[in-house]
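Just one chain follows, in the form predicted on its own, and it is written as structure tokens.
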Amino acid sequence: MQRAYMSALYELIRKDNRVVSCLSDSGTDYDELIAREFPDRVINFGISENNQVTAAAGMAAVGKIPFVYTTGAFLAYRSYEFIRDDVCMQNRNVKIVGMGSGLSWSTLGATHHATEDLALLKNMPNLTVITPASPKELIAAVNAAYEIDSPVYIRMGMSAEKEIYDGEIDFEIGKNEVIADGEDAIVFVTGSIVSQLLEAKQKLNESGKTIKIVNVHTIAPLNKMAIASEIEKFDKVFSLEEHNVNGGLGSSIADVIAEFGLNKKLTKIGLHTFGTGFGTHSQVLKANKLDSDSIFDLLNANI
């Protein structure tokens, strides 16, 4: 995932002199080879993540389109106040990119997971909430927030995310994809996590059982009308999220059922608490119960 943003970021930088990185002591590689060739375009703000926020929001009102990368737990708990009166108050255009999402910080434990910035986040006026599910999805999510002039936040993974998209993809802010079909049930999912659904889903066919799998790439704002159309289909809903169930992809879904009036029942999957474990993204995956086996193992004991 860093190197498909990065690469993004880059041909961004290249063709729009507007376009500045601000990093916050979080530099790879890629960083600093952008560095060398556009030097005064690349901002690295060390471990102040606040203070970061804040002068995006100043280049921004001079018209540069910053774009603030860092860990996403710290942009979204630390820098909440900045982002919420700097940003989205102001509604000036900024590209927030928090790196990390759900447990993929594995080696570091919860204090570095990002698994309630759904819920503080989605609800913030004018900005435009995108979780990407693989590398070419970020690239594309990467180009449609630089066309719009208003805040974005991509909460993006950074544990080597497979790709689920063979060829070229239809990005629009606000349309979810449909990337299975099934008849037995419907999973609305949203981010990395899709890859570990799919190899479920396989497990599924081999039992006799198909879904239907629906990419809700953007939570903010939300195309209820679409979710809404794709439940009545359906008799078992499910939603599937690297995030607390509360106040995630869940949350909304169930917002939707209930403002339409559908008489459905929704089993959410997800964190119920903080994360656990240390090791591997897999291995704190498997740990949390949001592997592909677990997920297998749950959906096939209620399809």
Contents of the next structure:
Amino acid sequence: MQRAYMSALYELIRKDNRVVSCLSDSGTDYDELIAREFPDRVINFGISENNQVTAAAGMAAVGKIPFVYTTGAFLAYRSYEFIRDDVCMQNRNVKIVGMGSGLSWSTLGATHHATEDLALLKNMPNLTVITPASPKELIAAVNAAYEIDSPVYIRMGMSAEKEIYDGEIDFEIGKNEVIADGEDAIVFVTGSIVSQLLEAKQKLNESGKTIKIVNVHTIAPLNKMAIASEIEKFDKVFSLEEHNVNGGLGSSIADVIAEFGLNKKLTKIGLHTFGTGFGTHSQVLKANKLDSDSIFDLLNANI
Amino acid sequence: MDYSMLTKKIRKDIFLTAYSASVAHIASAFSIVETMYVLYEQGVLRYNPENPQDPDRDYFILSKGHGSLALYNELSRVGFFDKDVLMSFSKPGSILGGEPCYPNTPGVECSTGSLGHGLSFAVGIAKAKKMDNRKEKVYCLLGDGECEEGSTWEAIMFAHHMKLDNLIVLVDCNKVQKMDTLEAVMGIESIRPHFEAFGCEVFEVDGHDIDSIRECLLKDNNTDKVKVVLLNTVKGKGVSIMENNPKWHWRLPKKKELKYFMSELDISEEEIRVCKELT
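Let's compare: the form predicted on its own is above, so bring in the form predicted in complex with the partner chain.
The next block holds the full complex; its first chain is the one shown before.
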């Protein structure tokens, strides 16, 4: 994901001199490559996310298009009020890119996890919230974010996320992607955990069950109508996210069910408390019952 | 030059606006009256009331948003909106909020009031202006109590490192915050050593002496350092019972106290009666 982000950002920096990369000592080797060619366009604010966010709002006020990049947990939690007052309330054209989504800072533990960020940010007026599922979708999201003149939060993982799309993708903010078709249940999913779901789907298929998978990459504004019309076709509805089950995608799906008066039972799959354990991303997903086997077991038992 | 009649008139107008709204941070506005007057009426800020978004304008950010009435009063004095608008302050449908609110008010560059935000916003503007080789300056007015917010120092550290000599940080050093003096609350006798330690070029002036403030602000910054002007002021300046008294942070006078405001700011019974009708 990081490499995909940097390549997309590099292209934007190259084509539009208003685009600026704002870091809080959060750069990688890729940033150094961009900075070598465009030294004035990569700004390191030091370890100070609040100043990074609000200074970016100030830069946007005079026409820059800042991409604010650091660990999502630091942005969503530490800088929440700065994002609210200075970026969203004033509708400043700042792109906030939170890396290390969900449990993907797996070796470092819960201080670095972003597992309640959607709950905080999806309700923020003016803010578009996108959770790309794969490197290709991330590149498309960065380009789409650049095209709109309003704030965007992009929730991205680290380095190990798998590509799920073959060939070109047709990304549009607010347009859900049907990843797989099936008849026995529908699963709404967001973020790179979709690859675990695809593995679980294979096992379900082997046991004769099929599921429809809808990738809700845009959490805000949520395409409620599209979600409601999908839900109407199924008796069994699931949501899956690398996030707390309260306040994230699952809660948004529950809102749709209630608002549209759909009499359906929803099973929300995700975290129920802080993430636990250390290790590779796969190991930490397993420790938190969000790996493909755990997802399979849960779906299989309920379908 | 004697500005006492003029500043008394400004304080009177601010008070009457607050009184008709039945609410306001009067003391916080009174301590910055002279500073605001110098910025807008003594040739410091470049602005264009006909086109508030003029790309050649300097920027002014009132980070200590509680002082909004002093800002609004100046904005109306120099023509950003009619004086009548002031009487709508903090009422339904008004363009003037208790704290400055963007984009409601012509001349207000960003929403402030939650302390510790305005300086970072100003720093972002100053950095962007530098990147574009623009000459406009950015002025940001902080409260000394506000400097207890950690984000202030994140912003200053960055501004110093980036050599933002187009940024002028003004600090209203009235030495009083909501509950007590800065010394009692946080052991801060003077904020000067803090800014010096962060590498700023620090100046100190009497914040109620218009000529001194003007001279200091018009002086060229010959260094590449951030210019910090500490304005030594009196919170609640102009009404004796309010001066230096924390209890006036967020308060209107009761009946017995009103006579001090009326006599010291030359307010008539008739003017008070009109204000009451507006509440």
